[in-house]
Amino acid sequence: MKKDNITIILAPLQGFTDVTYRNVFSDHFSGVDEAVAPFISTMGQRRLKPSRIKDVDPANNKNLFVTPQILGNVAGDFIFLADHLYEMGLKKINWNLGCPHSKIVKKKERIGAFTVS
């Protein structure tokens, strides 16, 4: 729907805009240009979840550019995802500085500011 400079994106919920969701959506609305995935969190040890990657994986999303989305707190792990998911094709990243739901909050993995104890 890019009207007058305008884009349309599909905020993430965790638990429930993955890719089912955002597939069903899309063929029954229109109007949302793009989504932002749920977070995908770095692992440590540079491994990854392959049950996140799949869920942003372009071919899995088949009518919505989807922006996959990072969180974490330790460089090296980050640029390892980061890489991971531009080597499947996807060459925009969210980098999420903040997330409120609590269980991130206890784990303190907000970034410089955000930090919260």
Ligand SMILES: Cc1cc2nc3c(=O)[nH]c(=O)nc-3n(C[C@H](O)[C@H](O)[C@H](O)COP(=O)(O)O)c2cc1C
Given for the second form:
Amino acid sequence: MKKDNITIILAPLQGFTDVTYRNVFSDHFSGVDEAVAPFISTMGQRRLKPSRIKDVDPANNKNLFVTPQILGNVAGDFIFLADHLYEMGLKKINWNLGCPHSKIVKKKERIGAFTVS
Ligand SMILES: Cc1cc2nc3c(=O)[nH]c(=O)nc-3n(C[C@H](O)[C@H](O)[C@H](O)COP(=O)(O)O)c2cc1C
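Could the form predicted together with the named molecule be given as well, to go with the form predicted alone?
Expanding to the full complex; the earlier chain stays at the top.
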């Protein structure tokens, strides 16, 4: 519940705060106003991973407003995913600019590594 104009946003934890977690959480607890979903990695060749799209589909997230997060290092793939999410009714995107996990760092999925295609 919003109090004193402060918005409490559930932080994303990849592998934990997925749609099931968020729905169970909001069924049993209050105090969180909205959530940022764990990052969706961009995929090449105009592909989308269905499970990641389902995770942020507003139809599956009726209790808690969810903002999808994108992680990727190819501008065209980022735009493709962002456009798809926008068409699904998700008008806000959270842009992950620096996941410190070593597996992700190796892929250079950060703004410094963005390429234009
Ligand atoms: C297992 C794990 C997964 C995470 N996944 C994401 C993620 O998908 N997107 C993101 O922006 N941050 C992610 N984070 C970062 C957290 O949202 C949070 O910012 C970070 O843990 C710092 O908060 P703390 O100081 O309370 O631990 C992750 C952190 C952990 C430990």
